[in-house]
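This document starts with one chain, in the form predicted alone, laid out as structure tokens.
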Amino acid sequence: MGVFTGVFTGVNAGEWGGFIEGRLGTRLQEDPLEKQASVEDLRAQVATRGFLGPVDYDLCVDFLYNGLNPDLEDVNLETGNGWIDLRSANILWAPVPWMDLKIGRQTLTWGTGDLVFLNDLFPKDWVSFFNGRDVEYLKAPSDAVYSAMYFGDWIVDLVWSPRADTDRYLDGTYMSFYPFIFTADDPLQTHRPHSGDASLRVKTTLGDVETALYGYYGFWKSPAGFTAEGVGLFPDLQVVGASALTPFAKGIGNVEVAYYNSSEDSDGSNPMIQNSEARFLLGYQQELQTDLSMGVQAYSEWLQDYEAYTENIQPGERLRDEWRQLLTLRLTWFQMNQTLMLSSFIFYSPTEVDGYARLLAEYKWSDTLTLSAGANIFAGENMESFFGQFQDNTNMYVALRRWW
């Protein structure tokens, strides 16, 4: 069960744990389409892990009062709405010595990017990421079967989700965005996909280099197409990719590539479906000095069939660049015997001339009490660019978490 070791932290086998957290945030400017508050959460998490004979189990449940959406009867485990969010409920079993099976609700991730995703097609919660919840909530749970198979120095990971697990995408309920037609009173409507999806990873180590090949068969995880009536769609998607990670200079370097085949728009001529893309990532991280670390990344998206795209774009729609470049910088600094963490993560796009900064200060008052404050800052030359469209959502927040 080596591939799953360390997935669950904070609770010893056979014991219960969790936390209670209060989190408040506000926009730093007025948005006529949204409430002034960006987050109003009171959350209690209950988690346990243990074993029954040859089977390990993992259960984690969040009970949530969301002051921005207090309709407690509107429970939806896919979108995370309502008073309960089932984070995990799975069993782990090794039917044969060379295979592990993890079955049920679980949080999945792979790839080498830091908050930049190429071959990781597992669900994300973009609402939580942008409005000031803890970064752990960026990853949304999947209902899946995860098989890890061991063949000498090779590991083959296969994930199958029998039902559609989409992103918890922005729909206007909590954040306005370009072109401002979706709001809390009139959110984006979508036709959810009816089929499941599958992800594959084959990884090994060649010398000092950790390498992996990836495959995905399913659908775009956030709306990537629209009907004539403006209803969001999740078109079919196939992805192939590769990554490598290795010690380099005084730190660790990584490279990752992926090709997104948007098969419902194979020639790029359908303006209602997102074109295919090629994605590239270079990254490097290093400890600059004791308790101070840095990570940098350079990311590119290459929009395929660009000529067909420009010829068929709808009037009034924002014209995308053929190439989109994105640079990131992470700095993490620990102080006061590592009880205080100061962190910044900055996204900047030189092609779109926009950016996004995530700032965080977190203080461990004791082993069980943590106080944090942070901000999500959006900026851009125009309101049509990727980060520029969120400028009215710049926010700051404070949180107090008590572990038990």
Contents of the next structure:
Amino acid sequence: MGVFTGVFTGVNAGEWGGFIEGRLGTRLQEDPLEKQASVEDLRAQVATRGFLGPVDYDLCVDFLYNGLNPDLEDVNLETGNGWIDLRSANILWAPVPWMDLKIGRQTLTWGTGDLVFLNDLFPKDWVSFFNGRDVEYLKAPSDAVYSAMYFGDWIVDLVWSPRADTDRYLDGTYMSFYPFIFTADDPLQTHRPHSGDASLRVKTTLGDVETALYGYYGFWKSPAGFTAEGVGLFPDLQVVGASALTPFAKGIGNVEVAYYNSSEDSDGSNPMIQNSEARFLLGYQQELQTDLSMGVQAYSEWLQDYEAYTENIQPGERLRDEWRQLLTLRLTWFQMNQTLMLSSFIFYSPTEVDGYARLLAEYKWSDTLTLSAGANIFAGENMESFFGQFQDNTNMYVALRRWW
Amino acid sequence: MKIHIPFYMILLTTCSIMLADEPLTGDAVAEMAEQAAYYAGKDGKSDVHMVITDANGQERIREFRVLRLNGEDNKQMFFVYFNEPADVREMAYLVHKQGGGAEDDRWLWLPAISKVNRIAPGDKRTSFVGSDFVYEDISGRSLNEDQHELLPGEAEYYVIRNTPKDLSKVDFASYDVWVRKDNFLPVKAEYVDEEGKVVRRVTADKIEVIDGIPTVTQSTVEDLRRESKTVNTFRNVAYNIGLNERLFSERYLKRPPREATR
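Switch from the form predicted alone to the form predicted in complex with the partner chain and print that structure.
Time for the whole complex; same chain goes first.
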């Protein structure tokens, strides 16, 4: 007689799946600091999932030939550099009936924003997002212990990473950005955090409203400070926030707020460390007509201690507004029996007078073959604004993915 | 994916109406057919194999498992767990059907980015996963949406003509449903346009008795305008398997229950 009984008996050898994908992209203008190509990927994903007794497992590996990578042999599982990118490797089990524990490499997401993040402090891959990889690669994996606890109508999620995972941030290797001094040969150097971080969410549904409170204790996820020598830092950061999401009018409305406490610069006077900020988001999505859906968002960032910030700003540093406003519009249109998807996601900032458009056409040639073409278009009045600095990276790409 | 056809049952209320010895109205037959088609057993599961054939003869396959649990007042919960095609594998879809014509609550689990997405209420005539079935075929079209008229019957069937109260919401003018007199199972539906031409047809092709419940194990929908059709085969159908309400929650969207995955 086995140790495990009931539904937890047995072994499932698991399902295997994955895809092979080729993806090519080019800048639509010259960038003096970067190659003309924006993406050159040949990627094979192998994934398997199953269970052994009471434990579920999940393994997903990308084998990548990145034509733009200066050193394929230089494998780094945190940055995704090199020929292998481990997307997930975790086990999940319920040690007690009210808790699911997932341990290992995993992708994590929460919050109510659509491509706008307030309380989601899990690592993002900004390079993949901007250079035309599939949007699923925006989320970089975390090495974490994730405990989801269920108490009646309440869900308490606690995530702890023994060593904080940073974003896969821009360092000049693939994309140029203000102040235009970093390149593939001379990328931004950083001191990565060596201690852990933790995220908390408490979620419940009140009537028809999905509400959540959030907390984060750790570090800025992309460089938000510099040493005197210009080495990037990930200063300490604590975040508290809340969100609500509910059916509203003919669609779904959401609101989210977060306060980012940049504790290494608590009075905002240190020009080498990013100031604290408050973030606000209001969103609404609705189906406009059959197979055409729309989402709109209004987002604000309020830089704290603005006076101290302007008094201490260093020459050559990008001057931020006290309030940064951002509007987004998503349109998704399905055609031809849902085999063709046309999608457009536009960011526009009236305060910075800049914007970013993500355009995508995706055609499912068959159940196993997907063709896609898209563009990432950056525009701005000047080269210092958030999106304006990426203007020379405006790119388009094509991709062919064969599932198996 | 015509989830509602296989889950068939005659409720006691149905029988009592019959015993009342009053002439059946269109409303009564429509209600009994709805109970028969959507609310069989306390709960149920089925593996659905779907073959979509477009006008050019190209085939696309969809495979998923459905778990369903009835609640009170025609409320219902569904769990749809996708297996094929590969790009939606392990996606899961949760529906809390509110009944009474209220909008359903819907969530989608996207495993690639580990995200639970609340889905905005949509057009109920939207294709389900690119097939010729529409969302309303799965979730059920509320009886309040149509006027139900009992047509002069055939020997074995009641024929109900259903005319939408709001024609702007639909892509047809009316539809007739053939309901078997012996078990109130709807076995054919024909949707016509303003000119009375049949534009869409749903048929129950195979019926088997499973757990004592007559169950459609194969059904077809033909879209005569697009010249495409979708054939559904239902396997591993079971009723009253003791599904718990807690399965139909965010927890099991993120971690599909093994009832759903094997």
